[in-house]
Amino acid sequence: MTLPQTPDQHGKGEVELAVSLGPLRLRHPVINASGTFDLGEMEAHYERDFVADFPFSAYVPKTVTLEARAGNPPPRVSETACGMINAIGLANPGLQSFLNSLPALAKLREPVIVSVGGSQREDYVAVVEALEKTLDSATKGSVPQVAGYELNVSCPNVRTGCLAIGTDPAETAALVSAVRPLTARLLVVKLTPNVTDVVVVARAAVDAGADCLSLVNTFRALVVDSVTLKPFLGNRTGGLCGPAIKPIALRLVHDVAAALPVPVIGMGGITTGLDALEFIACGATAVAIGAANFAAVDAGERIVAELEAELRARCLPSVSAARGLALPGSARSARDA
C-alpha cells in the first residue's frame, strides 16, 4: 500500500487520536512507561500542576512491590551511545506507602494502570488483593480511577522474581491465572525481550487471561568503566533503553501483534511522533514513553502533537487507520475483524 506523503493534502479535518485497550478508552495512544514519569517528583521539581494538566492518556506509576525495596547499589545509571543503561532494581516504598498516596491522585482525570512487581507469585497476588480491597471500599472521588494492573514480569535488574517469571511461559501463565480471578479490571502483562521467542511467553499470558500485553522492557546489558575496566554499575548489569533498542522492539511488537488478537502497548526507544507511528503500524494500540521523559519533561505532549501531524501528513484519519499497516495482510485482517 502506498501512502501519500505530502502534508498539505490533508490540512483540514480532525484526526481521531482516541484508542481502546479492551474496555479502557484513552483520549490518545501515548502513555508513560512505569518508573519514568513520577507525578510526585515532577510536581516537586517543576512549577506545574501535573495532576490537573497530565500529558499522557493514562498514568503508570513506578512498580509497586509488597515490601519496600531500596533497589540496587550505586551507581545505577549510565549513558551509552543512543541510550542509557539503568539498574534501579525496582526501588519503591512498598504497597502500604502506595495505598497511602492514592488520595493525592484522586483529582487525576486520566486512568491509572498500576504496575505490580514481586519476588514470587504470592507477592503479586497480595498487592492486587490489597489494592482491590482498598479501591472497592473507597468513597467516590477519594481515590483515582484505577483502570487496571500491569504485571511487571520483565525487569532485568533484580536477581530473583519478575524476570525469572517472565522468561518462563509456564510461570507467566501461572501468575496470570492466580491474579485474573482477583480483578475485573484491565490486566496487562509486561513482557521481557530477554527470551528466545517472545511470542511463546505472550501466548501463555493471553491464554491464562491477560487482556493486553506491553512490550518491550529493557535489554540486559553491561557497561565497563573505562578507567578500572570493571563493570561500572553496582549491579554489574542493567537494562538498556532508548533509541538504540527501537528496531528490535519494533520487530518484537510486530511479531506479537501479528500472532495474537489482543491490544499491545509498544515501547522501546520512542522519542518522536514518527517513532510512535511506526510502533502503531507494527500493530501497537498504544505506546509508552520511557527514556525520552528523562531528556525532556514535555516529551509526552510533544510526541502526541507530532503523531497527530504524522497521521495528517499521510491522510490517515485516525490512529486506528494506521494500526497494523506493517503487519502481513492476513494478520491485520484477523485483528480488525
The other form holds:
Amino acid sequence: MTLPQTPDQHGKGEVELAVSLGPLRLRHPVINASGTFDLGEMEAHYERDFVADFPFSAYVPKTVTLEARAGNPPPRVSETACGMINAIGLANPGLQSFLNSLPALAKLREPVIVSVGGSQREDYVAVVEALEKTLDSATKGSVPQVAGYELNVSCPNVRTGCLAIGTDPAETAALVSAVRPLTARLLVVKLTPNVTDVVVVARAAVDAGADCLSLVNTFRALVVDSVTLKPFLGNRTGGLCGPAIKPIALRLVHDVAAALPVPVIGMGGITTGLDALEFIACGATAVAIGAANFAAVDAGERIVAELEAELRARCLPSVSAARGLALPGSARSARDA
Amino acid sequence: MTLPQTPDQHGKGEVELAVSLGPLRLRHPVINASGTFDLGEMEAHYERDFVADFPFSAYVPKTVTLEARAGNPPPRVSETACGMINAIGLANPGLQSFLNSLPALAKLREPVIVSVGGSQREDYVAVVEALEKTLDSATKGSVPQVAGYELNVSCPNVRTGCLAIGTDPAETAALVSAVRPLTARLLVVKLTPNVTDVVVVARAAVDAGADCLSLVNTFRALVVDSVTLKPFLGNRTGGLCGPAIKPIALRLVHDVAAALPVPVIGMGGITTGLDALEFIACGATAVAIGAANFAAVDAGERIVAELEAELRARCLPSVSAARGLALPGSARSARDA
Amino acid sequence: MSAVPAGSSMVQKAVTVDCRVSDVRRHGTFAVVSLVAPHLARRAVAGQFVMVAVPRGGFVLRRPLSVHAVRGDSIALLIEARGHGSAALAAVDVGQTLSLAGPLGTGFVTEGVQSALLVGGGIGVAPFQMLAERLAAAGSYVTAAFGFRDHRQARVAGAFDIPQLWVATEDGSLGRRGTAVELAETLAVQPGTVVYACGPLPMIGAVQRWAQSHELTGQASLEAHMACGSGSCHGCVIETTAGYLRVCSEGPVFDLRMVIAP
Amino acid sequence: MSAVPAGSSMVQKAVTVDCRVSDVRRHGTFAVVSLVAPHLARRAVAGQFVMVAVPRGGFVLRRPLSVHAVRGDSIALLIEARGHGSAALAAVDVGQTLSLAGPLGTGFVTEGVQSALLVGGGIGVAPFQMLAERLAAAGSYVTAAFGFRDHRQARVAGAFDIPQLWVATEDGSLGRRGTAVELAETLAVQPGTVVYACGPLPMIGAVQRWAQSHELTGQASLEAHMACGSGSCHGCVIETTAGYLRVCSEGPVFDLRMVIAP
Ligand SMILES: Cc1cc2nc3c(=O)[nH]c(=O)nc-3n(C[C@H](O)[C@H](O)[C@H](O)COP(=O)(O)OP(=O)(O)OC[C@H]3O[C@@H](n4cnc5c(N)ncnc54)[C@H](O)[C@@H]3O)c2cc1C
Ligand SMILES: Cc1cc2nc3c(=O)[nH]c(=O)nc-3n(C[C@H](O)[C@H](O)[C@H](O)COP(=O)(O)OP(=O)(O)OC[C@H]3O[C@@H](n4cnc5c(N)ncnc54)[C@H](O)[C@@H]3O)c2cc1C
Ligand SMILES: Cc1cc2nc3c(=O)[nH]c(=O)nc-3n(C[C@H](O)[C@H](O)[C@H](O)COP(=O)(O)O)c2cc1C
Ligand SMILES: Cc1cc2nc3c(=O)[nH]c(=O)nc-3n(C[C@H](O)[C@H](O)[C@H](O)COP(=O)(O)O)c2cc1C
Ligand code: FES
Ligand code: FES
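Now that we've seen the form predicted alone, could you pull up the form predicted together with the partner chain?
So here's everything in the complex, that chain up top.
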C-alpha cells in the first residue's frame, strides 16, 4: 500500500472531483446509499445542519413504496464479521407521506434521486407518475431538485416483488419499459448481486431504457441466534453489506462497467477514499456510501476528502482519469500518471 | 451471546459427536475444505505427526485434475476485510501424481474424499475411472480408505469448465449422471454460491444421483492493487472466502438443507466451534474448514473441542440434536434442550 | 409511522466526540468507564444513550450504551462484557480514546415525581445511577430494586450509590432470592409512585403487569440492536401498542403501558 | 511440480508458539521486536521466516516475517509498517504476546563461503543481520550494501550491527546516491564472492544481471503474499526458470539464477 512519499512531486494543483451521471453533473462522486442516511432524521438528531451542509453530491432517500410499510418484525439488524445484516423490509411511510415531505427538502442544494420500490410493476409506475405530477405542478423553490429515480429491484427483505424482479432479466426489462415513458429524468436501476450473471440483468435494464445502473444491493444472508440456534432476524434472512462484501461488489461493478456503456454507481463496503477509488478504477462513475454512515455521521465528507488525497498522491488530475483503470481494456496504470 | 452459566446443570455426560454422511460414519462432523490443508506438506513442514494424529474426520485433498496444472500467474492470494481471496487456478500435479501419492496416505485412519475437477465432463469421468481401477486392484493396506468423491464444479479460478458446469443445472446433472455409474462410493457435489438459486442446481445434482452436497465454494471477487489501480491478482478475479462470507454461506446451506433430503457438508468462514454449530443448525451434517487452517495449524481440533463445548453448554446431547434447528420446519429451539 | 414520543423529548442535539478514558473500575464482568466529555455531561438527560465505536478492527457498528452517571465534565458508562463488541469496550484502559456520538434517544421524565421506584435487571440497571440522582435532585423519594442472576452478576451493584437500593438474586446467592419484580413486591410502595423499568423484555413485561395491578404508571427503557442510533435505518424497532417504534429515536424510554412484552 | 530446493534444505520442523514481546525498538517506520522464543532461536536458519498472527480483529491471515536476529533464547523481527497488518505488528508493546509459527522455508546456504556480499533494498534487509552473523561465525568475510529510498527509510540501518555495512539512498539524502547495486559496484569484490540478495523483484533482477556480469553465484530471498506459509495452498508462487515455485516451501531463498525478474 506504500505510495512514493514525495510530497514535492504532487499535492500541487487542483484535483477535479466533479463527475457526470449522464446529464446529471455531480460536484464529486460520493452519494449516499438508499436506506442508510435519512436527512430529516439526521437534522433532527444531530447538531449539524445537514441540509445546508450536505456531505453527499446527491441525496437518495429511503426507498419509497406506494403504500406505507411497517416493515419486518424485529430484530432487524445484526453485526457480522466486517459486515452487517439487515432485514428492515422497506419500512417507509409511503408515497403520500414522501410527497408531503418534499417541501422540507426544498432548501437542499444537491439533487435528489428518488429510490422507488414495490411488489409489482404497477406500484413503481404509480409512484413515478405521482411524483412527476407533483413535481411538474410545484412552484419553483417549493420542492427539491429531483434529478432522477432509482428503481430498487433488489431488496432481499420483502416477500413479493423487488428481488423477484431484479433476478429476472425479462421482469426487469418490463419494469424499465413501463417506467421509461413516464419521465425524462435520469432512470437508474439498482441491481442485486444475488444472480448468476449480473450483466444479463444489467443489459436487460439498459436495453429497456435505463440511463444508469447502481450496484450492489445486499446479499441474501442469514444469522443464527447463538442462544436458540434459530434464525436471529425476525424475517429469518436478511441482506449482508459492509466491508465484508467489497471484493464481490468490486467484481460485479467491474463486470457491468466493462460490458455496458452507461454510467455505474458503485457501492458495497466503501468506508474510505481508497475504497471509493477502487470502485472508480473498476469503472464506477459515482459511488454510494451505505453502512459506513452508521459508523460515523461524517463518513461522507471524510471519504470525499480522502478520495481527493488518494488521487493527488497518485498524480491523477481528476476522478475521470482514474475511472476504469482496472477494466480489461485499460492499458494505463496509476503508476504512469 | 451469553448462555446461562450454570456449570452444575450441564457439562455432565457424553456428547455424541459422530455423524453419518449417508453410509459414511464420521467420528465428528469437522472435515477440511479442499485446497486448504495438504497433509503431505503439513507433515513435511510441522513437527506434529498429522497422519497419526489427524484432526479432521475425513481428508479432502486438493482438487485433482486429469493433467497437471501449473495454476494461475501470481499474485494468487490477498487478504480482504475479514476474508481472503485466492486465484490458485487448481494448481495440482495431476491424476498420475495423485495416484502415486496414495500409498503415502495408507496409514491415515480417516476416510479420504477425493476432490475431482476438470474443464469438461470427460475429465471428471477419466479421473474417477482411473481411481476406481487403482483402488480396486490395490492390495489391502496399500492405499487409504477412499470413501467418496467430491465433484468440484464450482472453482471460480479456471477459465473453462468447473464454474461453467456448476452454474448450469443441466450441465451439473449431465456430469453427475456420467460419474454416478462409475462408483458405488459416496458422491458429493460441491456447489457454487455464484448462482441466482442454489436449490435449482442442488436439486439437479441430487436428481442425477448425488448422495451429498457440499457448499460453498468461493465467491467470485476482485481486489484492486492500491498502487497501480489495476486488478491485483494475476488472474484478475479470484474467489472470496473466510468469515466475511459466513452469513451468505449459512443462508445457502439453510436453503439447500431445507429443500433436499441428502446430507449437506457446510462451509464458508468457519473459524470457531460456534460457527460450526451454526452451520449444523442450518441443516449441515458435516462442516468443512478452509481458510481457518491458514490462521492456525491446529484449527481443526480446536473447532472440534469448541463444538463439543458449545453443545454441552446448551445441554444438546449430540450433533444430531442440533441439526436443522434453524430450518423452517423446526419448532425446537436450543433453549428447550 | 405515527411516532408517539413516550419519554422526555430530546432537549439537546447530538455531536460526535473523541473522549479520553479517565478512569476504569471493574466489578466482575462489568466495567465502569469514565470519559472526559464536557459536551455530553452538560447535555445528557437520564435515560439517553451514546453510540460508542468499538476500538478494535473488524467491527462496523457502534454500540449503544446508556449514560450511567455524570460527574462534572465526565460521563461514566457501565459496560457488561456480553458479546465481542462489549468485551472490547469493557477492556479499554485509562488514556485510550473512545469515539462517542450522543446524547441520543428520549430520556426518562423526572419532573413532578414524588416517589420513584427503579426496577432493573442485569445490565438494564446501567442508567439508574444518573436517574436516581436526577430524581433526588428534583425532590423525589427514590427506591431501587435490582435483580440479578447470581452473586457474580450482582457485583455490578457495587457501581451504584443509591441510598435505598435493594438487591435480589435468582439463586439467592446474594440478597433476597427472586426477581427484581418479586423484590419490588416486598417494598412498601406509595400510591402515585412512578415505576422506572429497565432490563430484558420479559422482565419489563413482569413489571408492566405488576404496575398495572397496583395502578402505577411507569416508564420503560428498552434494548434493541442498533445500526444508526438516530432514526435513519429503522433497524431498532420494537413492537408497541402503537406499532413498530424505533428504540433509538422514539425510545429507548417508552410509556410502560405501550410495551408489548412476552 | 518438480520442486528444486535452491536454498539450504529445511533442517528442523516448525511449531506454533505464543511468544512474549521482551523488547521493542523503533527506527523511523521500522520496529525491531524481540520475542522470547527458545524453540525458534535454537532451530532457525538465516533466511527462514515465521508466520505471525496479527494481534488485532479483522485479520484472517498471518504475515511472513524473516528472522532478523537470534539472541540467546530470543529472536528479533524487523518490521516495516507498510499495510494494515504490518502496522498492527509494528505497534506491539513489551509484554504482549504474539503467536508465531516457524521456522519455515529454506534458509540461506552459508557453508564454505569465503567472501559474502549482502545486497539488500528496503525491508528486504531484514534477514541480513542473522545471515551476517552466521557467515562470520563460519569464517566468511562479509560486506553488506544496503539501498534505501531516502534518509528516512535508511534509518533502519540503525538496527544492524555488521562491521562492513555501506548504505546508499536513491535521493542521496544519506550515504552514497544510488541503488544498492550501484553501491555494490563501487565495492572491491573478490572473485568467488557469494552474493546474497533480498528486496523487491526489480532489485533482485539488477543484482542478478550484475552478478552474472561478474561471474558470481548467489542466492536470492523473495517475497510473495502468503496464506498457509507451509506449502498447502499454492498461493505464494513466483515465476522461476523451473516454473512456478512456492516462496514458502521451495523458497524464500532461491538460486539467484532461477529468479525471473522484470
Ligand atoms: C438504548 C440502549 C442502551 C444500552 N445501554 C447499555 C449499557 O449501559 N451497558 C451495557 O453493557 N449495554 C448496554 N446496552 C446493550 C449493548 O448495546 C449491547 O449489549 C452491546 O451492544 C452488546 O454488544 P456486543 O457487541 O457485545 O455483542 P454482540 O456480539 O453484538 O451481541 C450482543 C448481544 O446481542 C444479542 N445478539 C447479537 N447477535 C446475536 C446472535 N447472533 N444470536 C443471539 N444473540 C445475539 C445477544 O443478546 C448478545 O448478548 C444498551 C442497549 C441499548 C439499545
Ligand atoms: C519470506 C518473507 C519474509 C518477509 N520478511 C519480512 C520482514 O522481515 N519484515 C517485514 O516488515 N516484512 C517482511 N515481509 C513482508 C511482509 O510479510 C509484508 O510486508 C507484510 O505482510 C505486509 O503486510 P501488511 O498486512 O502490512 O500489508 P497488506 O495490507 O497485506 O499489504 C502489504 C503489501 O502487500 C502488497 N499489497 C497487498 N495488497 C495489495 C493491494 N490490494 N494492492 C497493492 N499492493 C498490495 C503491497 O506491497 C503492500 O505494501 C516478508 C515477506 C516474505 C514473503
Ligand atoms: C439498514 C439498511 C437499509 C437499507 N435500505 C435500503 C433501501 O431502502 N433501498 C435500497 O435500495 N437499498 C437499501 N439498502 C442497501 C444499501 O443502499 C446498499 O445497497 C448496501 O447496503 C451496500 O452498501 P454498503 O455496503 O456500503 O452498506 C439498505 C442497507 C441497509 C444496511
Ligand atoms: C487457497 C485456497 C484454495 C482452494 N482450493 C480449492 C480446491 O482445490 N478445490 C475446492 O473444491 N475448493 C477449493 N477452495 C475452496 C475451499 O475449499 C472452500 O470451499 C472455501 O474456501 C470456503 O471455505 P472457508 O471460508 O472456510 O475458506 C480453496 C480455497 C482457498 C482459500
Ligand atoms: S438504529 Fe437506526 S433507526 Fe434506530
Ligand atoms: S503460502 Fe501456501 S503454499 Fe506458500
